[in-house]
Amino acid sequence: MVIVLNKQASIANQFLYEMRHKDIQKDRAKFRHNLKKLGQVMAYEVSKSLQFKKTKVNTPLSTTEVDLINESPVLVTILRASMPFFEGFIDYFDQADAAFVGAYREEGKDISVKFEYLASPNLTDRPLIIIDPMLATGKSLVTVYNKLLEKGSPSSIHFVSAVAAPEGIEYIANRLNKKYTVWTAALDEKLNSMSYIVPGLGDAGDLCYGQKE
């Protein structure tokens, strides 16, 4: 299942058009703002998804039932671009566990991932969040899903991006078997030659810290 965000008018609208725009994305602390609000509206949809349970509160005048989540989540950020992006989810989702991924993409004729570090919990029947704000070709997200399941089979898994081409989308259901959920801001029109979003925002790691060598 996709869901996509901007398919509806929300506030969450104005944090991606400024994100996406050329002059104003280049003040570099107010494009990770934005995208650790956007993580946040992101993260309040995602909730939705979750399994909860009834618990009694005690109030200073009576007692009361509220829905809580029934088993915390996984977030999972690929360093570094979902750094912001990241802390708008564990804002909301404040008493999750974390995993840390290293991975990135190599340039070439063939854009191939590559993997170099994860420190994450134990995911048995856990929902698993995995955030990375663009899904270009999906490759970088199903390499780190299948790394991931070394630490056990997720209850639900989620992928969250702040923009996703097509191709990426169908990468990803080509070679996933399992049920799955893409949530993202928005669904661009396609890749382009060199396998970057198009309209996207641009490199987004760049835009939050700096162009890499």
Contents of the next structure:
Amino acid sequence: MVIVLNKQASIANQFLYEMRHKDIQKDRAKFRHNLKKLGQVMAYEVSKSLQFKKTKVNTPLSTTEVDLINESPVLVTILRASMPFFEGFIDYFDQADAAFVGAYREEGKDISVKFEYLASPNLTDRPLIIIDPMLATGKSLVTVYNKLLEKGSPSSIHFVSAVAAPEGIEYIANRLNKKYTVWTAALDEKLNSMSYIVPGLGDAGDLCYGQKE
Ligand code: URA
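Having seen the form predicted on its own, can you show the form predicted together with uracil?
So here's everything in the complex, that chain up top.
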């Protein structure tokens, strides 16, 4: 299942507009802040798909019931562009466990993904939320997902991005034989010859933290 949030007008569109805008995005602090706010909004959306349990609460005046999340999600951040997006998620899922992954794309004729680092809790029977702002080729997400399976079999699988390309969504669909949900704020037109998303926003990692050598 693919859920595209900007099909409905919401404040998230303002964050994404500023992230895409070629002048506004130059303000690095603002870019990171918008990515974090988008993470908060998307965490709220993803939270609606989790399991809830009626829980009694005593107020100073009486007693009532609230629906509380009854699962323990694991939030996965892929260094480096995912960091501010992940911060937005962990602001909302503020007691969640987190996994950290070092993976990067090696640019050449065919983009390949180098995997270097994984620190993760056990994932058995827990919702797995993999956070990556740019779902471009889908190769990093599939590589990271396969590696994470060494840590157990999750109860549900969520890939969350700010901007996705149809090619990446198709790549995931052709390689995962489990049920999963892609949540994206926007589904763009295509990838260019360098596998950047068009219209996209550019290099999210560079916009957050500067160019790599
Ligand atoms: N990563 C980015 O930061 N931007 C893209 O367009 C694709 C991958």
